[in-house]
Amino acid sequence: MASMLVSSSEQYSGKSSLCLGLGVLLKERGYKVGYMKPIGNLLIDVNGSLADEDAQGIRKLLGLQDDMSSITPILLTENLTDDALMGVEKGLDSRLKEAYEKVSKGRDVVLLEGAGGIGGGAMYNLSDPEVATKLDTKILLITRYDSAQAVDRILCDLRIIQNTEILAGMILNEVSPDKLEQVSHLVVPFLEKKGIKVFGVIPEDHMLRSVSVAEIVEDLNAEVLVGASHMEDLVEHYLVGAMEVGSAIKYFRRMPNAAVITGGDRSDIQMAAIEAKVKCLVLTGNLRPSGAVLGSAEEANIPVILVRGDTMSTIEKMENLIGHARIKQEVKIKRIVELIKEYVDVDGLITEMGLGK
């Protein structure tokens, strides 16, 4: 049975978008697919029980039957830290090898997630490559390239991981446009003359980092005043209307899929968002805006949310929520599934993963 795990130098660089892209495409090339995150570091209610919110998207999305107990066998909560750093002994080597072997039996293949950066889950003697030898896989790792710093992150990684043999090769993820060349011509063969394999390289893609409307309100426990029925539509940025009304409409159509925020009271730029077409409307300070705005807003599908904070507060809830959104649309994963095609040797990590074409 093949397997392999999905590594990265930090939290949100793609590790669970690349295991469900990955997952989809071998399911269509014929395999059976199990996917498993260890260690669970994003723990939600389900139900009554504590689950990791990606494992449980990815389970459902890959229409999965095993138990949550399985896929994620160890939670990372307040108590598994405290036995950890008081010594004792929880038996989580024992827990980590039945569970692999619960969610690899009948599959071809199986993907596995780490938790956060690479060495997470260190203090259990369970960090991404002390998995990768217990269960005998190798890793892919994935990374955000945002700078140069991204190449000195990798080399680290590489000391962290100190057996290269497990390494599989890596993925250079979220480059963005003005960055694509010089991580073509340079920073690839740098690597590869270092020994780390890069089977590919993938473009910033804003739709991704989006957040649905509906995850907004959500998010900054907001009411929604209009526009209801547009709670799935995607928000990609996010402007703040503060500047002069004659300005506004100009500065909100350079940004296409974004949410504006501004103060209840800004009438004149709350008109100036609706008349640029924007995604959303989110209004601060509890003020509620005047009739004229809600009928405009209701009539261009522009949903309009009230939150009760100020607006900075509100700024920096969305500078959060917006690029670590969850995989949770269809449109996303089809757009997950179409890049990994595109810019991603696929083949070649079916081979390295054993599995063959």
Second form
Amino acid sequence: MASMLVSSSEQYSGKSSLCLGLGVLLKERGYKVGYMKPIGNLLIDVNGSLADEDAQGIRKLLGLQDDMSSITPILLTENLTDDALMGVEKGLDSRLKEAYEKVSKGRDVVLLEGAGGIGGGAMYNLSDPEVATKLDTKILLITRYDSAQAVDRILCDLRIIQNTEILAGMILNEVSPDKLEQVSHLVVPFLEKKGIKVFGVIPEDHMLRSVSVAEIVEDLNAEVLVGASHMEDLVEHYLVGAMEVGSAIKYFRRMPNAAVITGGDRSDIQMAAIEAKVKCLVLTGNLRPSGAVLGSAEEANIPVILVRGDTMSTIEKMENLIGHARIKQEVKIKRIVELIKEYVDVDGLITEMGLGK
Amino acid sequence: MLDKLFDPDVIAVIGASRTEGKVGHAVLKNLLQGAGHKVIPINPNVTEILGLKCYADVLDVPEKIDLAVIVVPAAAVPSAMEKCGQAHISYVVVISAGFKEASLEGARLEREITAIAGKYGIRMVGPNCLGIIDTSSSLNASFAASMAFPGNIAMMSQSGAICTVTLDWADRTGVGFSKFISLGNKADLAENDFLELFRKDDSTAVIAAYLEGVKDGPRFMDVARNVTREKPVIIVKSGRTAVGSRAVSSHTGTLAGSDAAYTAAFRQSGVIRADSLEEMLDYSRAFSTYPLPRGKKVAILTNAGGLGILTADACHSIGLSITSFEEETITKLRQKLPEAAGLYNPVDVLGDAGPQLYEHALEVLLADPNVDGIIVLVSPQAMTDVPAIAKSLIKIIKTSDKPILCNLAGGTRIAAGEELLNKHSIPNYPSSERAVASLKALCDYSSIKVKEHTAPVTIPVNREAAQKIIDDAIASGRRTLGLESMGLLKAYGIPVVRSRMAGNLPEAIAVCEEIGYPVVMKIISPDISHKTDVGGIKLNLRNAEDVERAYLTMMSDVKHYMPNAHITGVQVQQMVTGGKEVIIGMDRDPQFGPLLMFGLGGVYVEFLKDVSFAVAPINDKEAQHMIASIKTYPLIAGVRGETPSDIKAMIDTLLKVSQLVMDFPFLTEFEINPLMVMPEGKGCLAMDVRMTLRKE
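Moving on from the form predicted alone, please list the structure of the form predicted in complex with the partner chain.
Entire complex below, previous chain first.
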């Protein structure tokens, strides 16, 4: 059976998306695909028991029947951390191996997702390279390429991995269009010269960083005033409406896939946002807009949501939300698969994993 | 069109009430005071109101109903509207409130009744309005406290309260109206429909309006252009300031559009803009009363030196000229006026002047061909017989073919004179400044009436090339275009500076050598709008060393100030000197569409805000007007012996930009900044451009 552990030096580099996209693609090619996120760090409550949020999502999206306890055998709870610090032996290695055996059963390939950063879990001797060694699998590194400093990070990751034999290769993710040329002409040859195989260079994609209006409503604990039928519309950016109305409309028109945050009493800014056909209006300070404005928003199919907090705290929350989106929508999964098909050497990966023979 | 709305034979009042103090009662009562139409109350709960047989439903009425006035609560309006449709009623006035102005639920109801009206082809006034009045057909379908006097002013207002205020004011001053329309929420019929109606309406000579916005800007301009050639249109548009426009948005759920756009659109279509309700009424009364002056030459007639001087100041500062008289005029004045009298302009008949002196002076002044209009001032001295003077004024004003505007100045002692004027429908302006402003409005309209609106000439351009540049940008997901899209200007025949692009330092040096030193280097990035602020422009580079230093510092500065900016490279331009920098821009106004802007460029432009606006498309006259109306125009035209700039080239560029923004509605923002204008005959060169595309 083949397997691969997807690891990254930082959180929010695209591990889950890559696992999901590869999983879908491998299934399409007729392979029986299993998935694990051995160490869960994003704890949520699923029907009374704890689980990892990403793993739970991917299990659903890949249509897997495995128990959550097999997909994520180890959850980073406070107890576990305290025990590890006190040196209590919890038998984590055997839990890991048992779960892996269960998930592997009847499968052609198992994709494993690392926990957070590459060195995460080191205090339990379960950093990504350690897990890979224990399960005798290889690592596929994925890194966001935001600037040339990403190359530094990759070389550091290499030192953490120590035994470069277990590194299958890497993928450079979210490369901005103006850096694509530099990456393909300079960065990729540089890395390959260092013995790192680059399986793909994926350009950035705003849609994947987007969040749905429903997610915003949930995260901001907002009240939906109009537009309940547009909760699945995707928001790629947020803009703050604090300027005079003449500038506001220009600013909003440049980024129509945005949510506009403004005070509930700024009816001029609200109308400018509606005129510019933005994706969502987030009104702050618990100030209700006039019926006339709401009527126009409804007519233009723009959801208006109301939050209690002030504009500043709402901005902070939006800042955290956009770009850290979880993959939930069908359109996003489709886009991920398209991107992987177009920009990743899937055949090369299949060969590397020893599949297909 | 709309004839039966104002002159219906049969009117139904849906929601008529027996209870005094209710709107449904007031409307019925007002209608009954009219003549020439049958009024039918509709109310399912009673059989008779004010002696009229009451029906439960419009469908029960045997006669064909021409107009229904709806006063039932908002929630009941959709079903009332539906029944009007079934009863084949063509016109409906919805007085009921509680629609978009009130709540979200109200906004939904408004959409619903508008859809029902659309389905049956019903034309609707309102909702949320006071109603309509037509004095010539004796129709008062409103809940106003009084009927308007007959007159030649047609008034429409987006605010019901301003209707009642105006009617009450008119009641005291005796001003009459032909039609009076409360527009309400303008869900269907709006200012454009009524402007067209007023144009054709024989009883209307003057059109006045209070508006918070227009429903369809481009159509408004078309309609107003035609109307203002025949009748003066005076509009007071509220929401001029940021706070005002916020209140408009909150009140109406519309985006008012910029005040600059309204000012430009009004000017271009010949609408006279009043700044206040008072001004609107002042001007309307002037138009309603006086013939139009042939020119701007004013005579002032006064019995007090101080008032005369103040009036002369007011005339001069507003652009009216204080005329010089013919010799004969002065001779004739001298014959009857006291020795101490002022014989030149202002003519001062002195404090003890009686009606005969005023009459004599007025007759002499009217005969002078150098006098186009007269301002008469009367101050109440102990020996001044104000009513007698008023009578003399009335006699002369009634027969004069030149406007004579009066300011009986004071309070108690001029009241009787003022009343006499009012009785003869002649306004007494409470201050000479207001009289002067009204005379100016009359003068302005004289030139508006004869203004020709010629359509802009279509300039031959390479539209396909421009289309390709825009299509390519859209296809590659680019929304802001900069230097790299100068080709768009070239396609429209706008001269651009010689330039080349470079992706890295060696390329940059190569293209500099090719263009020839000295050169200018600019950063190319869709994210950077103010290149100077981030060190993205380097001027006067003289050799390869300069270029290398400039390139490296530019890249490092830009990365420092805007670390997330996407940089595509640099553009190298030939260094151009000896011209003046101007800006040509365009913003798409929510109401009027492409609003062109022209201004002097350079570093002070943002501070001076010395710019002019016009709604595209423009013709050459409007382009010329844009250029000439900035305050710093003398700098372009050449001061102190300086060669004037090439104004023809600027006009040409403005016309091409006008055509470009009309051809490509995808362009939402556009700016050539700077356009380097060379001395007369030497042309101009676009040095930089920035555009924003809309993505649908």
